[in-house]
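A lone chain, given as structure tokens: the form predicted on its own.
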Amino acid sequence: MKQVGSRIQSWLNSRLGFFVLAIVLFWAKTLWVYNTRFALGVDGRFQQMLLVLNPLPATILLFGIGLYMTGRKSYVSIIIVDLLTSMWLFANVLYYREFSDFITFALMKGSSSVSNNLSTAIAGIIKPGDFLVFLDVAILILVLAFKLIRMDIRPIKKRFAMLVSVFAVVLFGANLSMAYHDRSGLLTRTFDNNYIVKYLGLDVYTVYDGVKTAQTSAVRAKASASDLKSVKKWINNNRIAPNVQYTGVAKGKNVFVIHLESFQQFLIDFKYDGKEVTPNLNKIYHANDTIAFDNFFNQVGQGKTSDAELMLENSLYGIDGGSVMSNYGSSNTFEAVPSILDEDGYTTAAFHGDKGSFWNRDNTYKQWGYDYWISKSYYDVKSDYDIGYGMKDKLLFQQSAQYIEQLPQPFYAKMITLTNHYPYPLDKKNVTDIPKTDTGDKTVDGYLQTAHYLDQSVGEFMAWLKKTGLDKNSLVMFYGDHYGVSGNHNKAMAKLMNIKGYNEYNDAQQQRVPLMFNMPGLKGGINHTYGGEIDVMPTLLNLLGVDSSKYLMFGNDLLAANRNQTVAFRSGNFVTPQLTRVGSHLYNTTTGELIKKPTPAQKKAEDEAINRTTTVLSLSDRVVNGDLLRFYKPKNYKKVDAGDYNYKLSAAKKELKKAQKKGTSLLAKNKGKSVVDQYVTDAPELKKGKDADDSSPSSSAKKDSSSSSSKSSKK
């Protein structure tokens, strides 16, 4: 036994021995991460074998760089490569935990537009065990530092180093061949990054994403008007006539778009500890003058909230990596709802309690034609007004009243809430009658409390609309932008919702988010059609009496008859009233039963849904990546010139003051008397005290703060 140990020690003291040790440690660590930190959907022994194999080719190739070095440089190079790849693995572990996806170059490119407030979120994501990702690096450094392994400075023949590199390439070829055997078109028809990592590994996925990003840039440079032909053909062939019964029922009305941050459909009518979590939204949902949808799904990708906004106001899908608003919002041509409503004399404004640059909104909104962009620096924000990602919702709504009353009517106003945002923190003074849940998962346990707070904020705002009479001349749309709890918290969700065997099917169904249209006199009811955020724009425009047939939209009116009800997810999965597809698994949507052997009819329906899903995602990507709308000119539509918009406070104040001469704003109709003092909120931050004079609703209206943006006079 001593002799065996001596031989092993002698072998480890060689350059090749250290090289193999480094590979084995990194390989073992990667498999641990794959199986405990990612949910790759490995199914069967063959896929498990590929998962075991796929870290090796890239690891051997990268670590093999050290074999080309001489002496001590060889050891240092291997450790540096190990450290860098471990840091990349660690970053993906953190990102994946909350977003169930991997980091892309496009996401990193746009990271500056979403970087603020991330420290709080990251602190909530990290688990102590995550640092085991660096264990192998520490081991290699320690064994060398304490001379448990001695450096071998004898030279290695370059021929041997090259053979190692060639072996790594051949091994990758074998891996790729087996992967394609199990999933044909892996690198050409995949919308889910989990597949790439599952079959080929994280490092190969990174290279794949880099190549794809470069190709996307080339597509934009080479794009021409002829690339629109297939897009227009598909849209024209799949366009459904809107529901004439609802055409123009809200024509000339103000529009409030209430963005319910991270708000899932299950919260509607949900009770905890015997109490309704969202009583105000429940009342609106069931009102006779509300059209509500109970099978409405979020369809976001990595762009999350920005993807939701893109779909709602442009009927374009987010791209498969990163955010359209972050990456293309400053340069692409759009035909967004604000610019379309401008043609009908609407004033358009967006309200948000965070920095104007978040998701690159300060540039994107110019391209979309927003007249006013009212963001954080234009509100009176005290030290306790912020939580999580920005201003608390009750304070946002209350302080926004001073700007809303100045907007010339009709107006289109989007209110973007923030408090119900991961990691769902809420200070004790704002916690009312909903206790934290007891699932043992921090993300899930705070979720109901922040959702309840958001609901209270909505209730206060709707009460103010009624007091001022704005409700009588307004259509209020509510929508949830994306899931609040990702699939990485399924155990806690199963406990919260009392669902046994909570699986990927349940997670797919939990992608439902609310969509409601509320207006006095509107013929309401709960609509059961299956649809998604891509369908909101044509639905809203039809309600407003706007002919949308001349615009290129991938969605259709949700109220239309005989509409295709395939809901395409950015991952390439889909949901229909009959079938739900998650990865390679097919489920019965009604029963949740796994369909192992589809009937001919089910197979046909599945193939049709797959074809539609891949087609719409590919065509939308073509429009976005190639900026194809620059070649499209709808009749009687004036293209947006971003230079017409000035997002400075001084310009906004000047423009709003001038706008009062039109006499159509709530303030002007009230003969200059403000109605802000009619806004009632129980926000504890505004309760009487030493700062009461500065923080009351009426006094904050007098602050020298106005909208963050305005449409300036033409140059």
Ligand code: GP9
Given for the second form:
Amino acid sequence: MKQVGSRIQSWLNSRLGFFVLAIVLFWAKTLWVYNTRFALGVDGRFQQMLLVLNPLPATILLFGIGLYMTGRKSYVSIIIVDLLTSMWLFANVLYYREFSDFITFALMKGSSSVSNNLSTAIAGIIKPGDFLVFLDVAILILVLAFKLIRMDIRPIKKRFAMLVSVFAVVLFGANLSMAYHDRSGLLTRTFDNNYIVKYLGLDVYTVYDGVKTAQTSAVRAKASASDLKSVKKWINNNRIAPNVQYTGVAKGKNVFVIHLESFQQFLIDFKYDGKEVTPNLNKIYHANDTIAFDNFFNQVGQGKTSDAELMLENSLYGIDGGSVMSNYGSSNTFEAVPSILDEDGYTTAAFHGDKGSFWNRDNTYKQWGYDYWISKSYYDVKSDYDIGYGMKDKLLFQQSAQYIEQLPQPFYAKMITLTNHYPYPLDKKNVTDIPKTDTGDKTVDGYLQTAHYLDQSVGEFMAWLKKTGLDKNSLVMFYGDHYGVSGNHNKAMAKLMNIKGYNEYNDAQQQRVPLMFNMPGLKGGINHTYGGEIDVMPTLLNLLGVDSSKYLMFGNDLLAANRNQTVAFRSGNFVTPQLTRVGSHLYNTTTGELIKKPTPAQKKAEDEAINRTTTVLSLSDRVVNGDLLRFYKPKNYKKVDAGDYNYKLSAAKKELKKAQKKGTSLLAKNKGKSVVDQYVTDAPELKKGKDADDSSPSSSAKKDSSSSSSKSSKK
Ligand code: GP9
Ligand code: MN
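Alright, leaving the form predicted on its own aside, put up the form predicted together with ligand GP9.
Time for the whole complex; same chain goes first.
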């Protein structure tokens, strides 16, 4: 035993021994931080394994620098690297406590005024235990100072140091490929900074963020006000006067924007097994006081939901790869709907059952001027409340009531649902009268069930609006953000929709998603104009009586006459009422027939549509990449200062309490008596007593969501 002890002792007295000790201590400390200071949402054994592995490559590489040094310098540099990386970890621990996200270079550069929050945050929230982050550094210094370990100043071969570096790089390669196996598109799509840390570690996240920031700032630095000229020119030449019959019909009303996750237009009026899949939404679709669109397309790219949000609230297109919200949301200047409505005295809030950091919403929404960002941490989430990406829709709506009733009116409230998300898992207790479909494609077969669930949640919410009288002074807008069944499932779609030879043309047509505006007294009807998500902002602003002509928008009012009806997709494809282009193939939009030899008129129309599509995409990219809106000052529009916003629950609670003094919220109007108890939901998770115990919702929900084999369901 003694022998083993002395062997270890003499090994620790070697340079390699000290190097390994430093790494092991740093590694253990990092894992402690991951598990106690961050909420990375590790799901399953594989992710757990990656979490354990991921601090190693960067630590070996960085600490390995010390091996290139000679004598004492080697020890000093290992300790310095240890200290610096620990300080970075420490700063992130504090930042995370406030923002549930990691520090970005964009914030540190001060290009965003969110950085103001940084110092205030850090000062107030240190806990004594946080200093344990430096424990390993202290241990290393002490063991050397008290000579418990002696410095080994014998030279080390450069080749050995290089071997260690190469090993670190290879280990990183393995880590990266395993991460991609679990989450494809991790670095190109940047879903959430939490994901990058979970899969690749904090140091890799830092490098990744640094490279991304350097790239975007280089383009931004080159851009100048004159770059806006061509953008302004195109927008001015293509602006269409909005439909005056609808101007201001919803002036001063509350606005509810109901984001229907992955909801395609074909679901409307769709029957399965003799039953309507979405009876509530069907009713709204056909109501006299609903304006609905049946040729409205999603135009999202890789940014999926975030692209939809960007288009809807900014009338800008998503970028070619990745997400604008993730890449530019923390730093760019926007002129988004919430900030515009702020001028008209609106209170603005977004609600969602996922983490606040997904798609970088926690930073982007500040730049967009959202007063409140009510995300997962605002809700009471019990073990069986979550499925897939977050809290189930029925519970999201029901638990949002407590915040909605406190919002000073008029308000603009965006409710982002998520249960109807790929791969469409639904726990048994929530499955009602729609059976799974039988296409044989697992991910498609749950789609109608989750869509049905979403429809029920919407029904419950609308009933509450009616009960509380909120419906009378609210405009409710519904939209589907993007496809639910992607082009990879054509076979299943052919079966589901009973279309023979379902092909790329059909897939393009299936990019239709709902868009509906519902308000008592609204002159409704089903409108057949061809348009897309880019057109929502001008349409909505016109209904609200806001003159939007001063804003730079790529869309136009869907209710206007003489609109150009070319719907541009991010891929460069397009749909018009006559032509559909997929890759190099041209189809007749109404018949689906492949046009091999276009007539001169068709050729001309095709060229015009190609030209328009490439122009809007490249001009919009120019605005985003160059952050050109910083050079644009619409008259009487107050630029957003992101530093004015604080999305911490405690701050929001305080602010809402203060806001009651205005006397305009539903709660204040009701003399302080809450209307939350008027919310009726049949959510099984809330059922008390024997019923609920018998079928143990928590176990079935958990089982369903974790047993799903799909990659993109993993967080
Ligand atoms: C997550 C949710 C899903 O918060 O909005 O985003 P998606 O995967 O649809 O882009
Ligand atoms: Mn989505």
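Definition used throughout: the rigid core is the maximal C-alpha set that superposes within 1.5 Å between two forms. All values reported here derive from a predicted model rather than from experimental measurement. Numbering follows the first chain given and starts at 1.
- Rigid-body analysis of C-alpha superpositions between these two forms gives a rotation of the smaller part of 70 degrees.
- Core-superposed comparison between these two forms: M87 shows a Cα shift of 33.1 Å.
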